[in-house]
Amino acid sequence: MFENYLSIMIFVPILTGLALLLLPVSREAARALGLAVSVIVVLLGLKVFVAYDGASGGFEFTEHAVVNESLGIAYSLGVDGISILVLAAAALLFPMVYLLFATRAKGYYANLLIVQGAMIGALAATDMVLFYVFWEVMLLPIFFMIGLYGGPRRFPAAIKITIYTIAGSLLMLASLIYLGIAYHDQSGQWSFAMENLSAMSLAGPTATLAFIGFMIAFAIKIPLFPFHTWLPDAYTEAPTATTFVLSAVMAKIGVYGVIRFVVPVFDESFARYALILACSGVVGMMYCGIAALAQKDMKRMLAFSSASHMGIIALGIFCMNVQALTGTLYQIVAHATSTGVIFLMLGIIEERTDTRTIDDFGGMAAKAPVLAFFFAVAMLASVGLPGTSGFIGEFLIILGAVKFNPLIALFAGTTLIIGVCYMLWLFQRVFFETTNPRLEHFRDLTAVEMLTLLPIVILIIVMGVFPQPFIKKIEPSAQQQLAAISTTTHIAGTAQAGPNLKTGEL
């Protein structure tokens, strides 16, 4: 039966956020209202996730209304195995921000609601114009959250991320216009529906330029090397809750955009440049991993860590086989939960100590054993320990990388060791060794903080021990998405024959 769950999840946060900006509401009331709305979104998101069958790999919970018939623009929504886990994560994680952090103004909570609704809209859109609208709406709240409420160097960081994102958006818009014109030339009609655009045959230099335009836009958002340079400043200067949103959800929408739009529409160009893109992902993993080792600020270290992990998530797309793509979709949620929780706990630590410098810590495990345990679980999931969610996704991606190109897989697997080094080093320095005198009165997690973080910690373990209920919702859609790439396309430099991408068979 048709239910407009997706529209409610999109517009209730957006409209509530706009109302908070316009009405004379206190900070406390804004926080309570934001929490209530985010809980509603969580309940609807869980309903969609549980009810989604996924066996056919097609879209469910679809909504459709014509916006402009002459241009073929429609308000079209739906979820499939490609979007279901990312959408569930976008719904599930936001209430934690309202529960854990207070702020100085109602405007922060208003922008947080708007960005949540826009993110869900981008994940649910099946019309490319609608996706682009929500993609653009996401930017403005992030600009204000960093520029108004960030650290001492918040203005340069806000301007930098805005310039990068706008540049990518303009390239995407130009490519989107090209797709609409190309579809009209081939069919005599206007349409921006994904099912229509993916059926086109695109070739030639103009199609390649459009492919590059989309890839740059998504590479900036992921971020993929060498488009990552905005990330360390933005993550470091943003308020912790904003860093959490950027790392846990927004970066994943860049990966989602490549899977949803680039792979089926530009199948030939994607296959042609897959090896170069895979190398970019591995180089980003290595560079950002090594950069993380050199950091003295915990937040900046975790920023580079997040960029490094996004490299392996992106690598799973470029390997173009079912194992790697399934691993990418799984790792999106695994990384969102593990790294997201680490950023939130870092925010709690910073609020109580007024510092993020690693040398200022030590012996915190004795003062806050529950915090140390939660941090350890999230940290071990981040480095891919078996029995945690991070292991499943990384294992599938590396397995797919071996099938795609063994040398790429070797470098990716080796680079993961760097992540283990800096995360264990961070944990040792902060929670063990000699207790720093400034932590003498540091207190453990409160009951509210513990109950807020506990469900995510449990989810990390459940996804690591029982992955199949999640994978079965992903795999059929992953097979359909990869079937868009012709098996006859030769990928230069591939070390061995790839899988049968039309059927998903190995």
Second form
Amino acid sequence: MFENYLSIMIFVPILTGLALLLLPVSREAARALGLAVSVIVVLLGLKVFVAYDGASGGFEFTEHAVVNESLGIAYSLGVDGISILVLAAAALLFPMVYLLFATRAKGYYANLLIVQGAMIGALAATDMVLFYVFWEVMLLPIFFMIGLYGGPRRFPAAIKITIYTIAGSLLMLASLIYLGIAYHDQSGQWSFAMENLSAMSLAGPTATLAFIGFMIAFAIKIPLFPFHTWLPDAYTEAPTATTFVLSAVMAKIGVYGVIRFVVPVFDESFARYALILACSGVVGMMYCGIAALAQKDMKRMLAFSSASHMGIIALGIFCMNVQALTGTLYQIVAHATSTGVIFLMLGIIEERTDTRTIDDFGGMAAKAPVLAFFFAVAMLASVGLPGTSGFIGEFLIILGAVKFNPLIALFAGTTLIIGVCYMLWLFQRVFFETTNPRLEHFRDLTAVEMLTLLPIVILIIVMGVFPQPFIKKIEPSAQQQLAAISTTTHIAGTAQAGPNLKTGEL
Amino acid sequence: MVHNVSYLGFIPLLPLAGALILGLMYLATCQGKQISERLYGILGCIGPVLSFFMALRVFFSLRGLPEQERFLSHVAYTWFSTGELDIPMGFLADPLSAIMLLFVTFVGSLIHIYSIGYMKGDARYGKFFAYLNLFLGSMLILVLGDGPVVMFVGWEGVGLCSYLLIGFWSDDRSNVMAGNKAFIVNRIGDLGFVLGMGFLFWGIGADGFDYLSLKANAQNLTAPVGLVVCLLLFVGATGKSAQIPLYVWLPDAMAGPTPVSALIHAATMVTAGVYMVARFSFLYAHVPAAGEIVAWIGMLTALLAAIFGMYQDDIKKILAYSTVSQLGYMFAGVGVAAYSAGIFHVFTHAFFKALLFLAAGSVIIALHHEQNIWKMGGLRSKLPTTYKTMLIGGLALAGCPPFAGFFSKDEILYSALASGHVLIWMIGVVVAGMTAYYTFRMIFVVFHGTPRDQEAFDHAHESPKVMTVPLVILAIGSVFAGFYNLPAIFGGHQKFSHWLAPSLVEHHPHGGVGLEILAVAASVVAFVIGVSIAYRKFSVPVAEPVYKGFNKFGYHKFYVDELYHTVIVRPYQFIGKAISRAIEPFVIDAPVQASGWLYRMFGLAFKVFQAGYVKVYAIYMVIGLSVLSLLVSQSLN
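Follow the form predicted alone with the form predicted in complex with the partner chain, if you could.
Every chain and every other molecule in the complex is listed next, the one we just looked at coming first.
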């Protein structure tokens, strides 16, 4: 049988999407085709996820072909513990979108297919130029989906996210070129392969600039405070599927990029600036979490909520210990499931009521108990209740933060409080209290909707109760990634800036 | 020596399975034909009752073992593990958790049975039992968890159930808000718990993060870290167990159905904080400063809540503040390192407080959901069983010898005195008098005198057997539970304290017979004074008083809720608004928007190339990328 699973997962969706754009196909056919392709990707993704062993921490399912010998650019793919869970999320979550939202234009489905392929490509690439190409390709479908199929203020939102991201991409491109030249200077050869670039020792102000270039590009994508301002507009104006893609997967690719590229390549700069970055994560979490409370639009509130969670997720990288990093890698997916399912339900609610204003709701639990139950489970995962997927990652990150810097941990821990404040208040105004007359004829989830969402709801519980099978796959790679920092970093006092709780020096 | 028994995991699992089944049944049928209440009731009671029998089995297995081997454990599977951190889904039954297990399942089962009657006719009957089961399962995880992280699962679980059950009648906005308040305030405490776990882990957790390993390594924890851990964990306890400054959620929690108040907000969940401090006695015993703070916070809470309790109109709020106050006693006990005394009060309190709440529920149902004591009166003749059982509960709460509350409270007060905390003891005695006063104020106003609302009085009737039988059983417990730990002065052997000894690190203070007699005498005098004042004021027909001066201040609970609202809630909401309306658009986003504007100006200059179709931009981008890479390769070659 074939062995290049990753290539198939990348190019079948992309090529199908392009074909859809060019061929005169009805929207029903486009949707059916999209669904079929996404199911194929799910099956391949499951195969990769299950077969991925992870004990060694190295790459599996590798593919390699030279693209440009003189420049050392290669088409090389692989999956390891850093990428396996994000890859699984990118592969497994898409059928829901096709199943839930039926009445969209052909181009909508085409763009969904292309963005999925590109995201999987970015996650599987082990050559930095290849990564960069997929990284850029990801953006285009998002631009079109928001700009063509979004809400009333879609155009400014589309422009804003696109220009913002492209600005970051250009910085990354410049930094990438610097890396190539630096590698050539040191070894006399050209290569953009991850393992080669991360083996370099970089020093000097240019290296720091390159580090900043990469970091800003990823910080925009995640987004890290204060680079988040494109997010509320984009999330709010985008059609449901796009918001879903952005929040559940694409934001995570930013986090993934930091772990995959920035940490091993710029280990010294990273360790030096970790505290500043950690502050940015924590401030962003608190800032966006508090801002969420004041939102009147449900989607905008959840957009801020999503940004708030990304702050904590990013924090896990900057703590530079295995608990926090594992926590981040776990939380990436946990958050994808909880926030993803919430945005999807929001889409369903909006289709039925034509409104997202919180004040237009009330008492929906009485009208739609199943929807309320699903929403509650996702909400509880989002606020990190033990027994749901949300707890494990958040706990590990805060635990790691205590070692890194107790003060950071204290502020990071306020996510426990900030999260419930806006979430419970939202739930109260939408699902509890007396039933709003507007919702008199609101109907509960249909059988299809219920069956579509049920697997994710179950996954939220399973990932909270049995997290170890997932952690087992990611932990060895996380260990390796950190070993790279500690062996090449000799700036004592930065990598282990935290207090020594064993000896009691606070 | 630790014995492995695999049935431990089933104790929490049974009610949890019950919750799942009931919940799915309810969800499947709530909009169509409803399942009969009887079926829900029976299914709802199976899990708790079975758990109770398994708890008995645990208790007797432990009793059959030599004292130092009384540890049963079971590791179901590895929950999560990364680096030095290894958290198994493990359960531990030792003398401490066995006692907790016993009364939690016993009182829990009775309250489930009582609810069959109390919730009759409620449209969400099935949901109620699902939540109750979920609550009990969480509480059992909390008690049985073999380390702080598993405990935290139950800890948060009961917090969730509390939220769900306080806001159970969710059509009413104020109920939901009371639920939110409970969850949020609990979460503030949980922040302390989580950080405490973090410090504890990095201190001594790498060699095993379960109680037994931590206990074995406790001496390696340095003093500053130990203090930080103890205080942070105690922050968690103040949230869950409603102590200063986080007690504010508990009185509001009375918005929930009365069985919930009995189960969660009196007998079980709120005692979790005391259990936690006792559980970590091996840490607190080494950090006297932390214990000192625990004891003071506890006793001040006891005092404050007793003051508030004297002015309440709502029968459930009187009991709520009495709970806060009694919890304060428990913390005073564990704070002065009398862990077994604190847990003993947890134990007796579970009986009489559940009894008082359920009896109050019986009154409330009899009067068609009237809770204001100034609309009651003379109910003694109408509700004889309720009256008698409530009187027993009241005597136990007020600390009348030889009822349960007397012995356990006395043990705490004596420990405070004997360990040299004279001021704490004195406040404790005063609070004992106040307790007697507000308890009998309630009983006299509700059951004695003449009816204040004749029509409600005429329609009142005693509750059905399914409700009164649990009352009688709890009343028996409230009479006799105290004898389990009779001190030597009353001819006992402190069986309860000896039983707990393997789980705790404590040294019993020896104050001598003189101090013991002093402590007992003071408690009895306080009780007599409190009851006689209440008798003089309220045994005769009195109208609702109008409060002035300090009394008005007390009636409004020192305006603490209003203070929190002004100092915390409002500013928090204001910051949220300020961020989203001012800071975000005019500070953070301003440079971004400015650059967008520049871009547009730039675009105008190149208008020639702009076709206005979005797809064209894509082509530009592809071209741009190609040109860029071409340039790069050129320059490199």
